[in-house]
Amino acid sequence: MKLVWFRNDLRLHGHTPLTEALATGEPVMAVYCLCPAQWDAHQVAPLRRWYVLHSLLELGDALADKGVDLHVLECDDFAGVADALTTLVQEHGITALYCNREYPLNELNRDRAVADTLRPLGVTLNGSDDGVLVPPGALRTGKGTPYTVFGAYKRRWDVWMEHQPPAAPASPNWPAGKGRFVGRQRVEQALAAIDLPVRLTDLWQPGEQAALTQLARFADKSLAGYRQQRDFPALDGTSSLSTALSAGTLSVAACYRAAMQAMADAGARDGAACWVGELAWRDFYRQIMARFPRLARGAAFRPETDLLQWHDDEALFQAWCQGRTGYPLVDAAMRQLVATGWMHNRLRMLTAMFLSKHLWIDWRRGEAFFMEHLMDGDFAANNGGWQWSASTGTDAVPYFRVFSPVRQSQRFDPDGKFIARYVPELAHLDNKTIHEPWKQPLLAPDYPPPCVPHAGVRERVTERFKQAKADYDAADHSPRTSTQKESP
């Protein structure tokens, strides 16, 4: 009997390990392992406790209607994984395990201890990468070391992908009759325990049937007019893909191959290209966070930025989370967070900046809050993302950049319909007034006036940054002996 092992990928088109343990003519089951407590620790939002959930129902009917049985175990948290995979594989006889392969620090551990129990009783064990189209560490510098900087990854991400395509997925050789779906009533306890409003699940679709129909109807509709929507927020112009790749539901191949049959229309071929760009950044915070496993514990990327002494106020912090800071775009971006879930790309780099340089409020605070909210939250590109923005990740230009919140909005908001959507009160303000509504404040009494100045914010984070790293030279950083044993 083999096992497949779904994680972060609930779907059956692309699936690696589905495919290549079908591939053996012997019996193949799946598992899946619920870990409440997990999520509870590092505050997943409810909104994609739902969207797994429901993936999850979908996942289970699939696999049965294909005559493969799917197993969900309730193991609490990733320490009581190894031991519920044991006693399943010993009870069934397993002598294989299947998955995709996942790279943050708690993963690597948990799989880990997973290897560590199962090789033992003599289960191999097969590993995939179909949550990437480049695995890391396939890419390194001419030294040897892992690419840092995103420009030179993707020139070389470029390459491997010129000459090593994803090839369209096989098709499995499922077996006769149906499968059983066993800990459905446990998924379904754990979507009852979920209070979300149905003004909000509404919004969403979960399961890999409503990915792939967005990814086709964004190839047909969207692809072409990528590059030139992407940043508008008052647009449909993005992909709205990122929950499903996140949670797996859609393989990053299936995007890629979508991207390169648009590139065969010249109209289109522009707007696919800039899309590949995202699945490349997507790729290379993957390979950053294997690479850098310290990220997984708090640190920042560059060790300098760990001396930066932030502020702790804690009514800036609330004003933002609130979308209260009087800046309009920032105030909407922040709204449309927690009333969707999700946040438009432009926006979390301007919202994030914001925090951590405007209110010079630690990046960890908001990397939290995204993830407590966030539909499509996924740490390496959450925590990506938070870095680049806030000059203490893997930016060639580290702290010289720092967003205008009223340019922003007039850039890419310039007709005020996104900010007038998400912020009511400043709705019926004229496309000038609405990006600057403290110049009129008469004309918009219920609306805060700036809780900070946005003159002189880039000279002083300048200067703290300067400082940090004068001081981190200054320092010893020789190694030390410790007792301590670090994860292999």
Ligand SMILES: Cc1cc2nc3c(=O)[nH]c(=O)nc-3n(C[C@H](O)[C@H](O)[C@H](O)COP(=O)(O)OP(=O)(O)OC[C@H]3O[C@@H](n4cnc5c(N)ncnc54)[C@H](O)[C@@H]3O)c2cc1C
Second form
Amino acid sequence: MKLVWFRNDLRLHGHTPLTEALATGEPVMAVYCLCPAQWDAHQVAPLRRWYVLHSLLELGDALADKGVDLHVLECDDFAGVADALTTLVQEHGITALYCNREYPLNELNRDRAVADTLRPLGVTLNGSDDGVLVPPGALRTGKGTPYTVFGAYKRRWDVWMEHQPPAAPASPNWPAGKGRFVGRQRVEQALAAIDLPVRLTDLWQPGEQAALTQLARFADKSLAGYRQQRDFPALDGTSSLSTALSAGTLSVAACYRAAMQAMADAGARDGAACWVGELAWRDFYRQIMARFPRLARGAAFRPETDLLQWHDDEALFQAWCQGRTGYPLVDAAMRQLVATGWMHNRLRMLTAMFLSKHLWIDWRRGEAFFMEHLMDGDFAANNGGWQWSASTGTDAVPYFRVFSPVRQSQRFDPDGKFIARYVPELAHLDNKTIHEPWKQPLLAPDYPPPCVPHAGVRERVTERFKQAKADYDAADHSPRTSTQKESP
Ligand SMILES: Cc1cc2nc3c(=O)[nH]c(=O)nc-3n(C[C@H](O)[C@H](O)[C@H](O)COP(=O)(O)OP(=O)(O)OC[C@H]3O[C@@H](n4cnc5c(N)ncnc54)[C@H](O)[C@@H]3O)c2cc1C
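Cool, the form predicted alone is there; where's the form predicted together with this ligand?
All chains and molecules follow, beginning with the one already shown.
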């Protein structure tokens, strides 16, 4: 018997472990390990849990239709996974395990423990890398080090993709008959324990079929205009596929192929190329996380920035969380996050930079708040995005670059439509006043004034980063490999 272990790859399409296991011609069963305590420990958003569990239900039914049993095991946390799998292996005479690799530290440790336990039992382990387009470690600089600068990484990534594009998925060799969904009730019970308002869950459609439909719709309607529209949160200009990609209801290879297909049309070429660039960013942050496990322990990528002295003013943090900073676009973005479980990329950058630079609050608090609310919460992308915005990360925005919340608002929400959607107390203002309501305080009496001024932020941030660097240099930290620039 062969065993396929599903994790953040809850789909049938483009699933190499499943295809490989079925290709052996031997009986195949599948397993999923539920780890609710792991979710609790990492503050996984309830909406994300809801998405994963519903997608798991769809997967179990789809596998059963294809003749493959899915067993859902309750393991509490990752520490219980090796034992639970061992029992399953012994009960069913399993000789080989197939799964997709995962790269965050806890997942790596979990998988090492599983390998150490199952190998002595004679189980062969087969890993695939369907979670990325280019596996971490595949691309290295001339010095043999991982790329830490995106531009250089992307040039090599493009060459790799040109020569080794993802193959069209093979049709799995499905067995005859119906399979069983063992543990469906466990999933339903876990779902019943999640208390979410219907207005929130009504916004989203979990599962593989919905993800494939969304990809087709995006490729058809929005991909061509992606470059022009992707920065405007009031428009439906991006794919909204991040949750499907992070939970694996959609394969990133399917996204890449859809973009390549779209490129056959000259009018869509530029938009598709721009979108593929985002898939490369996704790979980039995954390889960074795989290579620098200290990031999973809360370290800044640039060690000197761990010497920054944050203020962590609780009242300001709460104002940010609640969308009451007095800066309309920042507030609209934070309210979007809490109300929908998702936030537009331009606004993730703006709100993250606002928290870490205007409010001078440790970016890790914002990173955690995002994970508590984002349905697409993904450690590599979230950590990468936060460290980029806070200028503590690899290839991050320079510390002296500080987005003006008003200028961003005027530029990317010129009519104030997005603000009006999430900050109703400003909806009646004209498209000039809506960006700076404090200039007409009588018109928006229920809206707070700016919690901090924008003026002076750049200078203050610059001074603090310089001080941290000086403190760092004064101590002996040689050799300093992590901040070195990479050669292409
Ligand atoms: C502070 C901050 C936090 C973030 N947290 C997350 C997170 O937890 N999960 C997450 O998936 N993305 C995160 N991102 C990246 C990005 O904001 C989202 O992937 C994007 O907004 C999702 O919308 P979309 O699916 O419409 O993206 P599209 O614009 O359609 O892009 C397609 C796909 O490319 C990937 N992608 C796009 N931009 C990035 C990026 N900058 N880094 C890595 N991958 C990217 C995503 O998988 C996305 O679905 C974060 C960015 C920042 C600045």
